[in-house]
Structure formats: structure tokens, C-alpha cells
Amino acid sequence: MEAALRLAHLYPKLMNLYGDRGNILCLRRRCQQRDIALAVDELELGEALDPAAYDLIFIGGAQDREQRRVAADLLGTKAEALHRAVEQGVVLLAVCGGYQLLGRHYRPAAGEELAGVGIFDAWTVHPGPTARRFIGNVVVRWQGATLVGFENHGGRTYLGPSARPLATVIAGFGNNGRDGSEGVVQGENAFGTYLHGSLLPKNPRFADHLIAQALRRRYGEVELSPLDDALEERAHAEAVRLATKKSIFLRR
């Protein structure tokens, strides 16, 4: 099949905390290994995002001082753009701070609130600088199946009515660490989540669903190839080990 996809990157000096730029990586090869072209432009402070021009769209994360400078670029040059490219079905996918940015508001341990994009329709509190941060390796369960990363939080995330958690805990904390949610889908085609580490890379399931609904949109319907996947499977499943080992232990 020959296809091209486009994605933008947003912020990438400033919002690539954990290795989240492995997100980009992992996706690039995975369509080069079915020969699809994948361009990618990097849109940092100040730049413009065209909402026509892109079919996939990926944020990463960042400590509070970084968001606040994001936050205000965001509201400035690039929200309009992402409600509409979101409402015309690029997928969109936010990790940890790009997630907390994206959704109604983000409070901050210290400092005044920030104002959010609105994409999701959720709200992230911060309880204080005494509050437990949530700090692991995390696995959920995705579609019949698992997803792994490692979270390192401080807010609490909670989700509104329109909107649906992308996953359910089963070892780790999650958005809020009292519900058993983790994440967010809102519509069919924007998520975010506090998985880091990266998270495509060890969850090629979800990588894979990702290009396929940008292919989808642009194409129609499509099936993508199969790849060997022993390696990021191997690393799945370590992670997993991981995860629910230390869970394990915690209950005891």
C-alpha cells in the first residue's frame, strides 16, 4: 500500500519528558516497516498548528514551569486549530502534561491556575506540595488486553460526562489514583494519558491503532501488515512483571 501520513509534534525542546519523543520514533518506524511515509514537523512556542495540513498530532510532557510557558502559547496560537483539526478527526494523542493542558484547567501545587484547551473534557487538580506524587510503573487494561508505562504525577485528573477513561488500572495509580481510571478518550480519535516511557514503544497494539485510524481517515479502510513484534513484546510483558510484582508487594 503506498500512503503518506503527516503528524505534528508539538513542543518538543520543551514537552519531551521521559523519552516521550520515542513516541515519534516508534511510530515512524512502524510505518516505514509497511512502507508509509511519515513526515513530521516540529511546532514549538509561537508556531502555528494548520489543522488541514496533519493527520496525527502528539504532545508530550513536562514539569510545571515548562507547562506555564505551553499553556500560554497554547490558548494563543494553537487551540482553535486543535479543536478543529480534533472535530475533523486527526488523531490526537497527549501525554502527562500535554494531557493535563489539554483538558478544562490544570491547578498547580503552587501558582495560579492554568486555563486548558478544552479538547478533553477533563480537569486536573494538584493537592498540595505534601501530597503523595504518583510515581511507577503502571499497567491498565486496554480493549481486552494491557497496556504498560511509568507514571511520575502530582495531579489528580477527573473526567466529565462527554468524556471516557482510555483504560483501567491494574497495577499503579492512574488519573486520580481512587476511581481505577487511567487516561482519556474523548470522541473516537483524541487520547491522553499519564504513561511515559515511552509509551508506544512497549505497547504496539495501541501504536498500531493509532496509525490505523489516521490511515483510516485519510484512505479509508485499511488493513495494516503484520510486524514482529518479539522484542517490544518481550518488553511489554518485563514491564508487567515489573509492575504488578511491586503491586504485590505493597498490598502485603
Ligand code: GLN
Second form
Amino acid sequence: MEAALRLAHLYPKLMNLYGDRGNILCLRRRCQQRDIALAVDELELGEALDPAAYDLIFIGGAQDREQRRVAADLLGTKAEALHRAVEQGVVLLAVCGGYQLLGRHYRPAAGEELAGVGIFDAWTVHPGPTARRFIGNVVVRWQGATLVGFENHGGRTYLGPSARPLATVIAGFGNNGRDGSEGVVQGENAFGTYLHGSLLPKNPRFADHLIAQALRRRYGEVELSPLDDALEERAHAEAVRLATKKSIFLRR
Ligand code: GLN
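Show the same protein again, this time as the form predicted in complex with glutamine rather than the form predicted alone.
After this comes the whole thing, all chains and molecules, with the earlier chain placed first.
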């Protein structure tokens, strides 16, 4: 039997910073190499999400302006379906601006607070346009290994009691630059993170973690055949090197 998975990509046009779309390309390729058919539907503003139609859902990042439009649309056309999908075990990955909007609320640099979808027990506050932005390469510890990425956000995210961090910061800022946490895991299948870059091509273990979880839900226990990740591992190692290298000014 050939396995098949379906993915909903939310707002690919509005929410696509720093190559977030590369995450979809990566999932597609890693599935293809294992004879898993991955069908992708792109859902934009005004388009309803069928909670029973997907195995995976992805939303990328954007700046405050786009986020305001997307926040209203999420609440209007997709919030209830997102909750139902996540309750049913659909694997969700939300990056940066998307992560912020799937929390309880996001207070942007200016203007009114945006109500969030509330998938994540987390909230985000942007301290204002003059606040330091958290920009640069990030390395975090995740399940005994490292994840790498690039972050660029003004918002500071804090986790409530029912959420747990995805990872702990080794280099970079993560959720809020204070408590060493990066990202969120809600339940077993909803993941939020600030890592762009894109995230999955440089972190093949995490990509496989998502694919395996989606397959397990549909087909029962699965073991993914290993792929040749030599290039991916080199990109990962280079990102770790860049993120952890001390500035020449600090070294003196
Ligand atoms: N607008 C948000 C912030 O600056 C998210 C930016 C992003 O997605 N990179 O905090």
C-alpha cells in the first residue's frame, strides 16, 4: 500500500517570511523519497479549513501589518476548524508570526491587541517600535539534539501552564530572550517556533518527526526509512557554527 498525506498550507502568500515555504518543499521531498504522496492545499483569506481533510497544517510568519489581516480571517473562517483538527491529532506547525497568532493574543508594536486562536497556551507582547528586535541565527536543544534557524521578531512570547517549550536556547533569543525557552508544544501534535530559515530543510530530524507523527495517526506504527542527509547535516553544522561563533569584538 502506498501511503498518502494531506497538508493545508495557511496563507502562503501573506505569511511567508525568510523562506517559510521551504518547509513545504522539504516535507514534500522527504515524503517523495519514501513513496509517500503528499498533497498540499493552499488556503488564503476567506477560505474555510475542513478539519477532517488534513494530516498536517502549516502556517508561516509575517510582519504586524499582514498579521492584522490574517488574525481577523483566522478567527472568522478557520479558528474552530483548527481546534477540531488539533484535537483529532492533526500535526500543526506554526512559525513566528503564525505561532504568535495561534496563541491567546498578540499585542503588536502599535495599535490594538489581536485576539489569537488559542491553540497554544501562550501570549505575545511586542514592547513597541523602539524595543530591541531579536534577530540572528539560533541554536536550540531539542530531544538531545540541536535545531537551528534564523529569528527576527519584536514580539516576546510567554507560555502558560498547559504549554511546554519546544526547545531550550543555546544561542539566540527564543521566545522572549529571558527564560531560555524556544517555541511551544501543545499536547503532542501542535508545534510553534520562532525558527525561520527555513526550519525543516536544515533540521531533517524535526521534519521526520512531523511526518512520522502524521503517518502514525493515519496508518498506525511506522518506521521511516533513513535518507541520505549529508547535505542537510552540513547545512545544519554550518548554522550551528555561525550561531555559536563569538564576535571578534567579544573575543579580544
Ligand atoms: N511581527 C512579528 C514580530 O515582529 C513576527 C515577525 C515574524 O514573523 N518574523 O514579532
